[in-house]
Each structure stands twice: as structure tokens, then as C-alpha cells.
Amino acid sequence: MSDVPSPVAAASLPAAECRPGWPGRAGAAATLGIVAILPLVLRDSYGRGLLIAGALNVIQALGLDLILGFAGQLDLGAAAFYGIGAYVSTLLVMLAGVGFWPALALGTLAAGVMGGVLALLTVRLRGHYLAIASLGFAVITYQVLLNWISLTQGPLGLYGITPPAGFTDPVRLFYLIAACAVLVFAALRALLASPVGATLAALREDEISAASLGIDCRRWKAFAFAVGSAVAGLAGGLYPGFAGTLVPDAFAPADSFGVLAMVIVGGIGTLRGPVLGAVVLTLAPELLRGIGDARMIVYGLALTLVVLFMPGGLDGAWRMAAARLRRNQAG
């Protein structure tokens, strides 16, 4: 982007909210190791399959982050990318033999293009205007998958999709998508401690300002939106080789809103918050699953006493408890 402001005027913009998101070396390296462990504790294919659904939340979640916490664009179709990049990637394998690796790029790139596109389109739209132009876009994606019979088979799905070559196996396969989202995760921190993190957050804070300070809005939030569709693509890229089947109501619109909580209740704009909400937003239905019908109720009550209590997410609330202990230590 060659709007990036000069030194002089980004000394004037709000900083990007990336401080508190990141780990330092420590945390990193301790995340890590519970990630490359967590396979090898959970050795029925039902944990390990609850393991890769949360890694490929976690990419979801970021780049959702990306457009709603960082650029301040209320985006609700997540799931509209997350399908395209399914489909595409998939049906480039299927269809025309191309090979994982390459469909899966391509899946991300049109993923990417999409969310760009629809930016452009809807440049003058904020708030719940621009939130209900971005579900209508995952409405008519659903449609179009559902009904493109020739082409996505619609309803009945596509059938026999195998992982890629070399992560048939759970564990290896999980591993990848882990690996993915930490490449992903590392590449929007590197992306964020750049000017360009100075320059998406004042255009979330005040569009006015930023386009005072020479900030082409309607390319930054082209930039934005594309970015975070992209790194949906690259989940749905990633999606069909762990289930095997491929179709339509996996990308219902309303699953956008799923990942909307993940990172709301994550922490919105920490990067390490919307890896939080995946996590525990994946595992809390599976950990109520032994109270039968009422633990839909129970994980709504708890999702509603988060919002209304922890505004700053779960991160913001690890924060604050950590903070207190170090005051506690001091004192």
C-alpha cells in the first residue's frame, strides 16, 4: 500500500491494540509444547478430531480478528470465505488434478479476492449496514453452493476427499493445520507491529481522521477485509481432508456467528484472545456433553455472563488477574 502514512503522521495514530495479545518467549515456547503434546494424550480419534476442529477455529478466529479488531469492520460472512476456500481448493483437486498444495493456495487466494471485492462494493457502508451486506454475501454463497448442482453436487455433498499426502494419519494431520495457525498467527503479528497496524487502527478508531492524515479508507478496508477471507480461505482449504465429505450446510451463514463469539468472547483485537475463544468455545460444548439437553443452556448462560462481565474477553481477564497478582507480589 503506498498510503502508508509518514513517520511523522503515524506518531499520531492510535497505536495498534497488538501489546497485550502477544506471549513473550516463555509463553510461546510452553504453548507449543502443549500443542505438539496434546495428540500424543489424546489417543481416540474423537479427541483428535476435536483437536484439528480447534485448530481450524483458531484461523478462523484470526482472521476474523484481523477485520473486527484491528480495521474495526464488523464482517458476519466468515463462513462464505471459509466455504470458498473448501470449494475451490476441492474441487481444483477433483476436478482438474491440480495438486493439494497448489489448490489450497489458490482456494486462499480466491477466498481473498472475494472478501477484497465485496470491501470494494460495500466501501461506503459501517456498523450494521456493513454487517448486513456481509451476511447477505454469506447467504447467496450458501445458495450458490447449495443450488450449483453441476458443479458442487449441491445437497448430496462431495464425497471421498482424502487429507493430502503424508497427513493421512489424525496426528500428522493435526500437526499441519497446528502449524498453519501458528504461520498465521505469527504472520498478522508481524503484519500488525508494522505501520500498517497503526494505520488499520486509525481507521477503526475515527475514519475522518485517518483519512485526514492521507489514509485511503476504501483501500485499507479492501486490504483488511481481504487479508482476514484469506486466512478463512486457507481454513476451508484446509477442512475437507479432515471430513472427508464436502457440503453445503458445513458454511451455513449462521455459523458466521460462531465465529463472531469465538472472538468476542476471546477478546477482540489481541490476536492471542480470538485463539482463547476458539479453543474454549470448541471444547465447552464437548465438556457439557454429559448433561444432556441443558448443556446448550449452560453454554449459553456462559457465554452471555462473559460478554456482560469480561468486556475485554477472557484475555482481558487473564490480564487483569495477572496484573493484581504482580501488584499483590509487589505489595
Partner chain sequence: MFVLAVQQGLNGLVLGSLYVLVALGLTLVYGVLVQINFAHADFVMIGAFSAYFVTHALHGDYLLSLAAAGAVGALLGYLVNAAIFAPLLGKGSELRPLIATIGVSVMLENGALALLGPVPYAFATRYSAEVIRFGPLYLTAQSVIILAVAATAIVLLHGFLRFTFLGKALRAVAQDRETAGLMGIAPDRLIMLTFIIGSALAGLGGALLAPVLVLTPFAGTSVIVKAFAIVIIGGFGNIEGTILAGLLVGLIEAMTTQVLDPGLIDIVVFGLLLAMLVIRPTGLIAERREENV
Contents of the next structure:
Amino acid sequence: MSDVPSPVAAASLPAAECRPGWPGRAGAAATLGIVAILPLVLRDSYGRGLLIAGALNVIQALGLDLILGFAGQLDLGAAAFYGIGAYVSTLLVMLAGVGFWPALALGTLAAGVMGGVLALLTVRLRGHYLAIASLGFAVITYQVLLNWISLTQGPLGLYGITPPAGFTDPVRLFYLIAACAVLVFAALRALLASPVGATLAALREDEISAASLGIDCRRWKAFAFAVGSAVAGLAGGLYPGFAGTLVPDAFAPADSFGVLAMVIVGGIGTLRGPVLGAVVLTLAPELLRGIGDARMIVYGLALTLVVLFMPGGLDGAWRMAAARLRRNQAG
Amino acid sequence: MTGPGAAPLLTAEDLHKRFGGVQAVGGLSFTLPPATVLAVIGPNGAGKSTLLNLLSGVHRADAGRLSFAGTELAALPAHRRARLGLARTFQKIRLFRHLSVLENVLAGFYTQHRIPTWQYLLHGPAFHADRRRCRQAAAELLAFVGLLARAATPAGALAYGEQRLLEIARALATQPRLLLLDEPAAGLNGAETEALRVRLTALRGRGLAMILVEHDMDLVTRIADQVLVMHYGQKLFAGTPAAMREDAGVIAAYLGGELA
Amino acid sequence: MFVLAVQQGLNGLVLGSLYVLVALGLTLVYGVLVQINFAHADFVMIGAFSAYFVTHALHGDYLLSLAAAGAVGALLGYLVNAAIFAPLLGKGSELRPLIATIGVSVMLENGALALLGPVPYAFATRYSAEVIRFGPLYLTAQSVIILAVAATAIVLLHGFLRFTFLGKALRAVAQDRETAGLMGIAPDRLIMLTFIIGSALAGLGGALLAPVLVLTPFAGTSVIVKAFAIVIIGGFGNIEGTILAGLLVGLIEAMTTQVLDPGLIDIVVFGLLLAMLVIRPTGLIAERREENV
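Requested next: the structure of the form predicted in complex with its partner chain (the form predicted on its own having been shown above).
Then the entire complex follows, led off by the chain already shown.
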């Protein structure tokens, strides 16, 4: 193109959304502050368990949103990668005597590799085929966990799993998992603000166009699946120490839909959305405990209603309300 | 213009492509010298779009050879061809509709980022320099097609003519050596076609080689150095626009009514 | 040994024709709409429970309960299309209807759980105990009913699609939505019709499966997961392919059930599915379409 620089031109572009302005920073600081205080407010073990479950859900929802929201790939197998991370890391500790941290890293890696391989195998498939194939992968993974009894103890499960040394206290364990969630959030945020974000958006919007720009859609689908699944695997590796036991039913194929609901209800294709969705959907059933077993009905209803009437989820509704407020103040 | 002795930029030999029972392209050969604008014309269904799809790698040819700047293309997927310097627009506009005008063009810089891998996670000086460079280049491209003021607009919200121009800007972002344009003037009004012609003339002036599938004969005769007339997937005529108008076969099969 | 193999083949045919009924509904809808109704699974479950309540609570005949289950399925299909697919039609998203129906599925399953509890219901018809012998081979009367109803449904569906004006229009929509508009039929009505037919098949399939299912609110899931596999192995939207694949999966399951745990059969079926997707993404009966862009 023209070699003549035109400084006027670049100056008239909309600002690059690279660094947050002061409201964003204040919001982030406030969020971190609340996270730090929460376990000191919720002092009973039930409340702290809820916090840990919420933090694990945040990590899972972020991983799925990378695949589903940012790369546009219909992944219905999130539970499988959560399970792979959990079983690989735990079995490495229990059977091979590997330390917790390297085992956690290897479990994360295993989930990522499996995610990448699944994506490469199904790379030619259109959206719905991928959805079914990933669901099928979750079914296979679940059945393997149930039936490979010599390794996993099958439905009886593995018992007596302890958190990593130094994190046996639930408050410290919560801080550890919350720190992982914050790290995952920050890493994804940086990654998506880089050209990788534009590349995944192109892949999501139109593969033929993307290829015409030099983008290798195969490679980037595998990338998104590998990274998103590794994130799920990380959550999986952190889970058994909290639960103390490991049974295949914690990774049933239908559990993927719970994570899916968090991403959709919070706001697909944003980073704030899955965090919001995971927190709300972890806490909401507890607030509605009066309705007992009906909580999953509320889950399903929320999922359907949000898709039909609030496609941007909570985050989208929040943005719209903020925009309206600004307009009203200006006018 | 480069002399006839220069090595061709693109050579197609005996290309074949069949869809089901239809022979879309049947034994087509042609060469494109560097810095040349080749217009491909012919009635609907003559195989023009198929030809562009074979060149850009959307489809693989059933048979035939295709070489671009000395590289054999036939076995390469679309994204590898784009990296070699083949860019294209689409007959049915294929912008990233939900992304902004600017984001569409920035996606076109995919092959040109120079960022150390770790800086994708921890943005350092090289990352920011790359961002500045790409945004500057994108702004120039948007200024070139007259869409700078619309940079923040979602591409799907642009007027039709603007979308055509944005597709060209996005293709140019890949720094192509050959630009394939599939009916860029289709659906445009007079003013929009003129805006398009001005841009294409400017690109031609910079020595960018182009292959232009187009029905607008006025645009073709004003832009093209060479014309390839296709008929039922085969070459009916190849030569200059002036020679085409004299060619009895072309007049009989296609042009007669239009140029009379 | 040979007799055993034939007997298992016969059992596989019965099982397979049940899968075909359920999978046909999915594939019909996919053909016209290019969308997946995830709640199809729960139409199967609700069809099974409808049959249970008609026979056990209302003391109706099992054959009558089949009709009731089909009607309940049709009604559910009508509701889901009207509430979800029709409003989202033309919004250009393959994700939103799928996820919305996952929500419906979660609602229906847990709603049924709240009403009916997790304990499996025992459903025996008077036909289950009646054995009909053919030399060394035998079938229960229930199996004969399954085969007869499934075959009738398939033949009727085939005749409808091939020989009636509506059926032809439906196939036209499946090929190309614009052409169908030219035939003077509103595509949205055809889509509704397809939904009702497909969902009635799911309800009917559920009622036929009821006596062999572990009848709980989650019974649909185990069936639908195989139905998905069948639809893909047969080629999404391809009716002949779906029938073939359904029978094939039924046969594989019947043949391996002697040696494998049911959980492992899922692994076999899905392994087949994944292999299929990798080797032949267009399904058993290839229908390769390439279009210019």
C-alpha cells in the first residue's frame, strides 16, 4: 500500500481497547477485594464449600467460553475435559507418586492435548456435527471412567484425596483456586486482546473468508479447543482435593450443560459474562433452596429464557442498562 | 506494463472442475503476466466464479496445473495460497458482519504480525509496536476506500456499496500480489460503481495484478488490460478489450446485443 | 450357534427399528430446518410415561396407549417449535435454538423427576409375556408389535414424502427453502408439520421402548445419545441412511450385548460415530454437495 504516512488517519480511529480505563480498574480492584473478603464473611464450612465450587465453575466457564463464544465452536463435551484433568492428576499422585503441582500441570496438559486431538479429528465438521461429536466424546470418557475399574475403581470412586500441602485449610484452598481463576481470566484477556482475538473472531464469523486471509482454520480450531480444554482440565485438577473423593458421576455428560448455562446466562463471547454466570448459577440455587429439587428446573428455564429474550446474557443486559443510563444523563 | 517476455505471474493449464453432473470448468488454460488486469467475462454459468474458487483454493481442481509466481498451487489449501499473495473478494459478500469495519481490516493483517510468542500473554514493546503499525496501515486502507469515518460501525450495517469496498480493503490488508475480484460492481448503483472504478484504477496504477470477474462491460473496458471470455467452462476468447470487440465468435455468442 | 446368531439378529432388528423411529424424527427436522431439537430425548421419555399411565392408571389397552403417546409427542413438538424454533428462525444462529432446547430438556427431565421421582417404573404389558415361536426362534408379542408399528410408520412416512403434495413440498424445503416458497407453501407451516410428525414418532418410539427401558425421567437421554449417533452415521437429514444406520446400531448392540457391558456398547457406538465423522463426514449414503461462494 501507499508508503506515505498519514498520521491523521490513525488518530481518527476508535481507541484500541487494550488497557481498561479507570472504571474498569476500579471494578477489577473492587472484585478482587470482595473475593478476598468472602471466605472471612462466610465462616461455616458449607459457605466456604460453595465459594470453592463457585471458583471452580468460574474457571470452567471461562474455558468453555473461549471455545464456544470466542472461537464459535459448538463444544458440548466440557465435562469430559474437566474429568480428564481430575483423573489424570489424581491418578498420577496416587499411583505414580508424582507431586501435586507437576501432576496438576500434567492433568491440564492431558486435557488440552485431548481437546486439540478431538478438534483435529472433527475439524471438517459443521457446527452441529461437532456438537454431537463432542457430546459423544463426553459419553465415551464417562463410560471409560466407569468401566476401567482397575484404574479408576469405576463407580466406587477414589477416596481419601487430600488438597496440596499448605492448602488443606478451606480458606487457603479457596484463595488458591480463586487465584487460578484470576490468572486464567488475565491470560485469556491478554490473549484475546492480541491478534489471536481477531483471528478467532474471523474463524467464528466465516471460515471461508478467514482462509482467504491466510488463517489456517484447522489449526486455530485445535488451538481454541486445546486451550479451552486445558483450562477445564486445570479446574478438574483442583477439584479432587476439595471434594476428597473422585467418582465418574461428577463428570457425567449432562454436566457439560451446567457449564454451558453459566456461559450463556452470563453472556457468551465476553470474559466478564462467564464469571458472572458461574457466580450467579452457583449461588442462585442456594438462595432458592426452599424449592428443593426443583433447582435444576430453574436452571433449564433460565437457560431457555436467556437464549430467547436476552441473547447477551447478564453482561449484555448490564451493558445496555449502563448505555441507557449514560444517554439519559447526557440528554 | 511488463513486456510479453516477462515470466507470467499466474499460469493455469487445462483446469477441470465438475460439480455433480455439471462440467463447470472444462480444460481451461491461460496465463497472467505481472502487473496485469485480466477481466473474465461470460454469461451466467460460464464457470467464472468456479474459476476464481479454483484459483483461491475454495475448491480443488479435478485436474490441471496451476502455478503462481513459480509455486505449484493445485495441492495447496486456501490459507496457504493467501500467504503466497493471493487475495480475493466474494460474489456474495462475506464480511465478518458482526465485527467492526476496523476489525475486519485488522483480521486481514493475520500473516503480518511480528510479535514474540510470550508477548501474546504479557504485552511488551514489540506487541504495542505491532499494534500501532497495523492500526496505522488499516487506517490508510480505510481512508483509501473512504470508510475511515465508519471504522467503528459493524460491517453488516454498512450500505451495500460500502461493503464491497470494505471487502477490497480487507483483501488488500493481506498485501496481495494478485487480487481476485468476483463481480465487485454487482448490485452497485452508478455512483458506487464510479467509486469502485476510481479505487481499482488507483490499484492498477500501483502495479497490482488483478483478475476481475465482471458483467459491467463499461468497467471492464476501462480497467482491463486483457480479457478472457468464458463459455460453458471453456475459453472462447483471450486478448485485449479492443480485439475482443472485433472477434466474431465473441459477438455471436455473447457480446452481440450489448455492444451493438 | 447359528440359531443364536439369527436370534440375536432378530432382537437387533427389533431394537434397531425402535432407534429408527426416534432417529427419524431428528433427521426429518434437521432436513427442513438444519437445527437440532435436543428435547427430542425427553419427548421419548414423556411418550414412554404417557403409555405407562394410559395402561396402568387408566387401564387402557397398550395399543391405545401407543396412539396417546404419539399424540403427546406431537403436542410437545408443536409447543417447542412454536416457542423456540419459530421465533429464532432466520436469526442465522445454529447455536441459539440448540442451547434453548437443552434448557427445555433440563426443565422437562427435572420436572419429571420432581413429579415422578427417580425410582424406575416397571412397565409390563400383557404382550411382553406372550412368546411367539418360529421353529427354534422366538419373539415376544411385544417385539412383533414393535416391528409392525415401526415398519408401518416407516412405510407411511416414505409414502407421504414420496407421493403426497405436502410430502413433496417438504422434501423441496429440505433441498432448498426458496424453491418451496415458489411451490406456494409457507415454509414455516411445513416446518411445523415436520416438527409434529417427528415428535409424534419420538412419542411413539418412547411408548414402544417403555417396556424395555429402565423407565426414569432420564430414560430419554440414553436413547437419544444413540439416536444422535445414528443420525450422524446415516448422514444428517438423510432418511434412507438413518434407517440403515438405526438397524445397524440395533444389530451391533444385540450382537455385542452377550459379551459386553451396556456401558461398553455406548463406547462401541460412539467410537463408530467418531470414526465415521473422521472418515466419512457425510454419512453412509454420501450426498456430497459443493457450492460456489
